[in-house]
Structures are given as C-alpha cells and as structure tokens.
Amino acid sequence: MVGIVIVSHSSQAADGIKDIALQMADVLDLKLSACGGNKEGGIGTDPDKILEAVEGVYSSEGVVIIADLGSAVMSVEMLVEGMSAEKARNIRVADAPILEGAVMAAIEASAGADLESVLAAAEAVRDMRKIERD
C-alpha cells in the first residue's frame, strides 16, 4: 500500500488532518503519518520529523507527501533530494491543498491504488471550488 505523509507547520494541524483522512478512508491499516512543528514544539518544520514520518510509512510501493506552506514544501524537497536515488524514485510531493489532498490520497491509497494514482487523486482537488457563485 502506498504511504502518505502529511507535513504541516503545526503538529496539531497535521494530526487533525490525519484524523480526518483516516476517518474518510475508513481503513485501519492505512500507512499514513503526520508531522508538524519545529524541534522546540512551536510553529515550523523539522527535517528530522519529516524523515521519521517518511521512514515510518515507506515501502517499495512509494510515498506521497502533502505539505502545507512554502517552507514545509522546501523542507520536503530538500529531504527527498538527500535520499538515495532508489528511495527518491518512490516518493512524490503532491501539489495539492493539504486537507483535501490528504483525504483524496488516503481514499485512493486505501483502495490499493498505485503511487501515480494516489498522487493524481491528491492533486485532482487543487482547483476544487467549494462554493459556486453566480
């Protein structure tokens, strides 16, 4: 099963998004990890926490990472660049809103989809409208 990592500047936000995604996917063995906050527990990101989260769900089937804001995305990209080529080939960083993307990725992964399909599901909500206006 493809793993999913949620990276936020806030550990509470990451954990909350994880809870929502797990509930929507409704699969107990979904490989989904969340990390957020800096080393001191404040707002920010910590490359060590991100690496631990990726390692916790990594398999040869791959991992989709969904991050919230610019520096979180940069931290993720730097982490992936520092990995072995073999491992980096199995990791995708989604260009998606973190909550909606995580929910869609979790649902797709829970159905047994492959890495590219889970990534596509996460990114499919990028332009989703929530309110239709005249």
The other form holds:
Amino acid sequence: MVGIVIVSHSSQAADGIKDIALQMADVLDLKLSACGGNKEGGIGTDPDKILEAVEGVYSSEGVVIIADLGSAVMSVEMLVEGMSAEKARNIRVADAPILEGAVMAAIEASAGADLESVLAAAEAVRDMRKIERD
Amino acid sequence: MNCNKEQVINIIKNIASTMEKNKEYLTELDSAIGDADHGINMNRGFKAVVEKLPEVEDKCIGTILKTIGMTLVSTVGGASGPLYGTAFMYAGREVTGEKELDLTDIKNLFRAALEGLVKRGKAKPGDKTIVDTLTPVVDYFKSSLDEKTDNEILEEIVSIAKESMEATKPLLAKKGRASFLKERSKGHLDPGAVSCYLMIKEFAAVLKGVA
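Next block: the form predicted together with the partner chain, after the form predicted alone:
What follows is the entire complex, opening with the chain shown before.
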C-alpha cells in the first residue's frame, strides 16, 4: 500500500487531518503518518520529524507527502533531494491543499491504488468547488 | 583577498551574536508582514551552529559551511532554515578541501549560495526576499575588481547589500506569508533581506580586521 505523510506547521493540525483522513478512508491499516511543529513543539517545521514520518510509512510501493505552506514544502523537498536515488524515485510531493488532498489520497491508497494514482487523487482537489456559484 | 579558516569561524560566531542582538528587531520586522518569528528562528539556528562548531573546527572550510547549512535546516524551524541552509550547503560544496579562500573562492562561494537560495525558494530579484540583498552582491563580484583594494571591495559589498536591503521596503511581496498580504506588504523591509545584509556586514568586518 502507498504510504501518505501529512506535514503541517502544527502537530495538532497534522494529527487532526490524519484523523479526518482515516475516518474518511475507513480502513484501519492505512499507512498514514502525520507530523508538525518545530523542535520545541511550536509552530514551524522540523526536518527530523518529517524524515521519521516518511521512514515510518515507506515501502517500495511509494509515499505521497502532502505539506501545508512555505517552510513545510521546502523542508520536504530538501529531504527528498537528500535521499538515495532509489528512495527518492518512490516519493512524490503533492501540489494539493493539505486537508482535502490528504483525504483523497487516503481514500485512493486504501483502495490499493498505485503511487501515481494516489498523487493524482490528492492533486485533483486543487480545483475542487465546495459551493457552486454561477 | 584571503579568508582563512579562523576568519570563517569568527565570521560565523559574529553572525551568531549579531542574530542574538537583532532578535527583537528581526522579529518585529517579521511581525509586520510575516509570522513574527524570523529573529527568534535565526537566533535559535545560529546558536545551534555555534554549539556545533567545535566538532568541525579542524575540518576544511567546505565541511564547516556544509555543517552550518545542515544545522540551520534542522534547527531554524521556519522557511529561513531550508533557505539559508541550502545557501550554506551550496557554498560549502564550492570550497571542499580548502583551508584558505582567495578572491575567486569567495566569488564562487557567494554565487553558489545564491544558486542554492534560488533553487530552494524559487524567488526572483524584486520578489522582496533574501535574494534581493544577495543578487547585487553576486553581480558585483562578477565585475572586474582588479583595480580595487580588498578594503574597497569589502566596503562596497556592504553598501550594496545595505542599499538593496533597503530597496525591499516599497516592494510588493511575492513569496511566503508576506505575499498573502498583497498591497499591504508594501512599506515594510523584508526581514530575510535584512538578516542577509547583517551576515554580509559581519563577513566584511572580519575580513577588514575590524571585528
């Protein structure tokens, strides 16, 4: 199963999004990890925590990482560049809103979809309308 | 112009103390258009760098700079971590094995730092970022400096950095949280442009022998 990592500036936000995604995917053994906050537990990002989260769900089937803003995205990109070529090939960073992207990725991964399909599911929500206005 | 390892270490230590001295100022600048943590983050990062220095002091300048970069990435906690971290890592790669830098090394080091910064943050000059301070300095290093004395070069890079840092004030931010403010980001200095100026100032001060 494709792993999913949620990276937020806040550990509470990351954990909350993980809870929502797990509930929506409705599969208990989903490989989903969440991390957030800086080293001191404040708002920010900590590459060590992100690396640990990625390692926790990594398999050759791949991992999709969904991050919130700025430094979270930059930290993720840096980590992927620093990984072995083999691992980096199996990791995708989604260009998607973190909550909606995580939910869609979780549903797709729980159905046994492959890496590119999980990534596409996460990114498909970029233009999702919540309220239809003319 | 030469810069030996001891001077590199002194520059870093002086940057760390200038970040501590300017912690409130940088955070205040960041509270106007960012998330009010730039001074706190930079101080945290460079404090960790100074603690790490004894482990690498006997290594080459390349290793020292790369270690600084990696330490900043893992301790700063904001966007400036990956940004300055990548800049230092790229700069270090340029001078692997060196125990003393000449002007060509220094030029290459600054150019590589800017490349790292741009690769990570994807900012262009005029986006109201660190890139605005560093780009004109790198351009200056590309010009012919044969007629200049070391002191002239060092004074000129500081004044170029200062001017370009100050020029970020009227700009509309295109990156980071400041960009979410759109027009409201105008009229404030970019905190990253300021911290970059502070670093260049410390670099020049040590090489001029006044710090």
